[in-house]
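Here you get one chain, nothing else, as structure tokens; it is the form predicted on its own.
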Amino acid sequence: MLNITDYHRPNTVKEAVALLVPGRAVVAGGTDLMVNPRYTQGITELVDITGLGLSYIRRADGLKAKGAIYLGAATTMYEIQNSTLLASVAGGILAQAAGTCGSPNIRNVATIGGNVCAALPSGDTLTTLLVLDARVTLEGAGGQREVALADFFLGPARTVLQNELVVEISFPVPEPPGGAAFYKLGRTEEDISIVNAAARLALDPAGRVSQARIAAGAVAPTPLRAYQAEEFLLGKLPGPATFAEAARLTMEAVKPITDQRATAEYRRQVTGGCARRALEQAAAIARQSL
């Protein structure tokens, strides 16, 4: 951070958009930004967006659907893993994800913008927002456009934003509501993922999976969706042996590395049993919702 030379701290996004350039950063709750040369490398200015008024939490229900939740970029972990209103979706488990994400006082400032824009592998919230099919809505200079999160991140630190502000980030109430879970393997319980694994199930009326989403991360370049394994679930009753075959096919769609928390055969044997415990939750809160 030495080499910053200029702090702006604009009023409102069209001001904020302008001030996007090669050589300036966008800075929130700095979580990532102070500690990461990667971010900082070229950079020479800071655009500050606390004062866009990007901090909320909201649900809008539609006259053909159960409605969404919106999410502001600036909204700090701390005020998701306490939302009363994120605690009643999906069986809590966004709020769940960012009370782990690192300590209380590192929660009290970090958004979860800045967790979707960081598009590390590990991210906590990123796998549960896959889960959740939640969608990233950039604002430039030629407008907003709306981008799944599937979609949003092309590697460690690289995003599709081309001089864009992350502004919101939204995903429905699921219908039905099924179960979700989150799972994460730790050196402690604040500290980065070695593995951590989400999952979100809807059982029809007979018991069988009629919806699934699996999402690992910390596994790859980037968080992923376990797109086969999903698809061998619907039908199926849940079960032993059903969710073993589940983590089978995730362990087989990650690409781990071997870094200083572990090695990659650990991650990719470890991947499986964060799947099937996360699946064994989701599936239990499933079937209270029969």
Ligand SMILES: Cc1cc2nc3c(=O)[nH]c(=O)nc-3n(C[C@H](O)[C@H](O)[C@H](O)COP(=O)(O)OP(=O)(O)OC[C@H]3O[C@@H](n4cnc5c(N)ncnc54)[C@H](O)[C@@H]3O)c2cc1C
Second form
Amino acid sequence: MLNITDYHRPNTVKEAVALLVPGRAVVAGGTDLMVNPRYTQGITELVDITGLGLSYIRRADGLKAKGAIYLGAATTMYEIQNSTLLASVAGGILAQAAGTCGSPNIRNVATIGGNVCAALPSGDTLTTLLVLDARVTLEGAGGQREVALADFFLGPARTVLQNELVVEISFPVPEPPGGAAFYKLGRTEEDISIVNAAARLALDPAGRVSQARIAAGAVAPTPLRAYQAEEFLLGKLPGPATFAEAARLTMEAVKPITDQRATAEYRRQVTGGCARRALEQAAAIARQSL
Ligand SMILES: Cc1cc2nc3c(=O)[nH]c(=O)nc-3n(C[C@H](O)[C@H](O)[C@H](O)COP(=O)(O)OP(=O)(O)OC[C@H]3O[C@@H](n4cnc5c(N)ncnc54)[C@H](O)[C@@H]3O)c2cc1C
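Would you mind generating the form predicted in complex with the named molecule now that we have the form predicted on its own?
All chains and molecules follow, beginning with the one already shown.
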């Protein structure tokens, strides 16, 4: 932070976007930006986005579909963790994941937009957002564009953002509701994930899988959708053999590294266990809604 010579606090998204030129970075909660030098490399000015009215959690219902959830980028982990609306959607997995992000004092300021834009493979809300088919709304000098979260990450701390602000994250309310689960393995409750996984399943009236999503975190350069495992699950009856094969396919998809938290091999093995547990839990909830 020693390089920072100026600090801007705009009041509108338009003003903020106009300030976003090379050499300036967005700051929200600052819990990644202030502790990780990679976010301030080449940066001399900060643009604070906490005064733009981007702190909200809304549901908008369509005529036929169940509608969608809209999250302002500056909504804090505390607000997401404690949202009764989010607790009622997809088994509350996003609220649960937000509740595992660091300690209470971190969650009071850390934002969902910051978790997405920091683009760390271990970001705890990212696997849940991936299985919810989340989309990200970006705004830059040229206007707004929307990208699927699965296409937003380019590598560790690298995204498709080009002097743009993430203004909103949205996802459809799952229909049929089915079941969903999030599973995090951390060294301590407050530590970042060694591995995390999220799963979402819907079952048809015969009890076969009609929709499947699996995502794993901290096991590849970006949070990862396990597409092959998802495809394998379609049309199958949930059960130990089915989930063991889906877990094996998820393990095959990961490209973990060894670091101070775990070895690559440990991460690969544990990915299978996390994915299987998330699938079992999601299936148990989905069965109840049949
Ligand atoms: C002690 C500690 C524990 C932590 N534990 C966890 C954990 O368990 N799980 C976890 O996932 N994370 C954890 N983190 C990381 C961090 O808290 C989260 O990633 C948090 O969500 C980041 O949000 P922020 O608002 O603080 O982002 P900031 O630090 O403000 O920003 C992070 C990056 O995103 C950019 N940015 C932020 N918002 C936007 C936007 N709207 N548009 C464009 N760019 C933007 C910034 O320019 C910067 O590059 C921890 C951090 C600390 C310090």
